[in-house]
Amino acid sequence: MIAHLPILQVVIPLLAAPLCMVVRIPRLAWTIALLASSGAFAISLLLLQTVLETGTVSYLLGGWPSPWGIEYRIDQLNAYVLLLVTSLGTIVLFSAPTSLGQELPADRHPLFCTAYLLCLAGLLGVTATGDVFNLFVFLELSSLSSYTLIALGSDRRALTAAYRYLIMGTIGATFILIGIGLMYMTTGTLNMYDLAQRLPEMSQPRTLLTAFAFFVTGVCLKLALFPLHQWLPNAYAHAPSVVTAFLAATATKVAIYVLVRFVYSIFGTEFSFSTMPLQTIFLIAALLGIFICSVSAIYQSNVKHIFAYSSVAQIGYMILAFSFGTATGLIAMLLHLFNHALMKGALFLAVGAVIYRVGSSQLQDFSGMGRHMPWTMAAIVAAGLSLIGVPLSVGFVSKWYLVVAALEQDMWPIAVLVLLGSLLAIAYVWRLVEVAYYQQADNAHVDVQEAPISLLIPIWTLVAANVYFGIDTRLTVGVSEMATRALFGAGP
């Protein structure tokens, strides 16, 4: 059983997904929903187990030998990422039931449910796969499932939105696709680690050129790069909340994990760095996405539209680090990637317990709210500041390496404005406090109550992870450190 951990991590949400559907009630649904990602958690931490012990595992589908079959292949970076999704999608998954009840009919839990754990198992083989095509048929099979998980939201908008996500995502996974195509015309190989023996020996440089600007171009329209963000904002306004706090804590994070698996495995880093422009393009885009779209959140008027946003400029600083093409800015991007999911996962679950009590995610209608919420609005508070770089917090870990990782590079205009950056998220972060603690509840929610210990119970397991891994950061920063070390030596 131990050898066959790396399917069965894909195959149990996999084949839980239509069970929910089959038994159509609602509670069991979610029971067998929250059983298959626990046991994904379970297998995650196997996984990275292993994998730090022994090295890479190879498991080859069916007994067919690479590349003629299909190979998962697990490392310390996918082994990584493997425990972030998990671990996300089961926390999460734990208010569901309660989240949904007051924005989802009843009769829609086990759709939900059904659309959740396909979404998990895409995103995870996504990351497991070691075959391109694979990968390119769990990226869809997340991306559809997506888009039905936002689709259930009780605004109207939550339809208009999905359109545009569907169409933003199916142009992405057409670039994508057309990458893929264009790698195996000129290597003859689908697999990853054949694809990096094969390239570097290929005379046809036109051809690898095409190849990577489409594939890169289609993976950051998934990660919501700036400007091909526009897909995003009300993606995650209009979704309910917990699938609001999936996505943000799962998705973009594994299409990030696609983008440096594809630069440092595959291409290796003086294709992507020396002959494509890469470092130059991302420096700019990274930039503009932290400030324009930090200022975007300042000016919302809709708590999950600033923290939208806000994602969006988070990822900017992923992909400044990343931008560096050196081995901290790559430690930089790898701890982002995992605490920016904790921050997220507790900022959106927390809203979304304050919209199961007042019915809204307006920013008026938080008025009051740190007094009648005590609880949800002091997790806001946390992992908003964890969300600002405060020291002891996730946030100020992941900062601190990319700061250093500028000043490496003699960058220090960089490291100003990443200081800078921070300055504007303290702004939204203070709009909100300044509504929920110093102006008093409208007469419509003066009677709101503290949200269910159901809500409480995930939001503050985030939250104690943010304060936790900024204090002790054995585990992200040597997985991050060992991933990085594994990845510079493994580029063509």
The other form holds:
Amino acid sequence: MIAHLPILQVVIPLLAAPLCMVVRIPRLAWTIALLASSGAFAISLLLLQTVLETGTVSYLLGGWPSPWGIEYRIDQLNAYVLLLVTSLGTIVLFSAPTSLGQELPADRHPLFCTAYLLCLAGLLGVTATGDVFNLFVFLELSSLSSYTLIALGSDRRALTAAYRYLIMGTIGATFILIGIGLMYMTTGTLNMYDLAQRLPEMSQPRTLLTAFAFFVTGVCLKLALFPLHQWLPNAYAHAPSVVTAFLAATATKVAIYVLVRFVYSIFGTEFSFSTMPLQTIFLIAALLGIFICSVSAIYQSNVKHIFAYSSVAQIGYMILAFSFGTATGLIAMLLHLFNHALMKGALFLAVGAVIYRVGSSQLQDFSGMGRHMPWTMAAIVAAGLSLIGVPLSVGFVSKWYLVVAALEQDMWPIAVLVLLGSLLAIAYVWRLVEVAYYQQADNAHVDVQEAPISLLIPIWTLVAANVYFGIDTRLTVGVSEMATRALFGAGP
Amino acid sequence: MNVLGLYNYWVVMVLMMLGFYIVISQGNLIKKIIGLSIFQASVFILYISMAKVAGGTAPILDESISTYSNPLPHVLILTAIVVGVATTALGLALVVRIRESYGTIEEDEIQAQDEEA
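Having seen the form predicted on its own, could you give me the form predicted in complex with its partner chain?
Expanding to the full complex; the earlier chain stays at the top.
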């Protein structure tokens, strides 16, 4: 049983998904979905423990030996991302029936559970697999189900947002497919570990450069790096709140994991940062993303749009840390990956709770909510402070490592820019705080009550995690450091 | 390796760019999906072409056969075709829903309606 954990992780949600569709009873389908995703969560904890104790776990699908068959390879990096995806997926799913209640008719809830589990299975598959074509298939599985999830939004603009995401996402996926094809063409292998061994020996750098360019562009489309982020704000704003919380916390993070895996484990830092000008490109794109999207966030009138643009800016921070190409930079990035998922999960769930009571995500409709929904708004403020990077929150930990990584490279102007970016975050969080605490509620909203307890529990779990991992950084920093050491050690 | 010898790859390039251009330039949602399908099909041909071994036959286990084409990309592309079909189906389903709620499938008209609201 223990030996099969890497595949069970993916298979459990994958099998539970059609089951949800068959049972058709909303409550029962939700229970199945919750059981499946908590099961995956428990497995990811076990896997992380195993990996930390005994090192990399390798699982051969169907017992076929490794360069030929599909191999699942779990090291510290995967185990860390798997834990992130399953934990956030479970916590967000907990609030689904209440939060979805007003956005989706009850008879559609089982279908939501199906799409949600398929998306989860896809994301876990992408993270766990050690085979590049398998990665493509799982990536498309998660993308297709996330288009469906976004289209469930009650506004008709959700449909156009989902359509645009489908077009952009498919172009990205096809670019990834081209990249994989060209890699296979030069090396004749699809196994990641085998690829990493063979690529440096190849004498056809031109095909490899093309493969790298296609692959990285495709992944950057999926992870919404500025300026390839156009699909993201509308998709996040018009999707149902739980879907936004889930996708914001997991989908882009898994795409970033894919980038790390390919650049560090497969192509190697020397090829990526010396032969290819990845450092310059990422540095510029990340900085532009941080500033342009933070400023756009300040001028949005829809709260979900504010935090969606902020997500693109935060992805900018991660790519910035990534572009340093150093161990400290990578640690900063892995930390921010985890921490940003906690912040945005809490924020979008809390915004969802306000939408549940008020029925709108317009900034104006949040007026006076500081008094009417004190617990929900307090959660938004706490997660917002974490987003800014106030000490004792997770945001501070990752910003700290980011600044240290920049200073280590003698790039102090970048450290200054990172701090300036945080000031912009203060601006957009403050706009929300001002409206919620210093304005009176509209006449239509004077009798708005606090959000139900079934929404508050997941929100405050995430807020507590924001504070806990801001103080006790043993798990996040420890695992990030180990993963980084493994990546730099294994690099060619 | 002359220009004509790379005939398949020229087809791949031309189809790829055609499809990509259609996705970018067309405002009609159905035409965009057609472009996307052409774009994906070009990649399928890329995979199939790279599997060809000169003089090779189908990979059948027989003593008289010593050279055969690589079957793996064919299998991969079967999977990729399924993914492509699913994408097209989902895209078309979304277009149906968009037409039901907007009454049009032209991108500029949809945008105009969104700005009015």
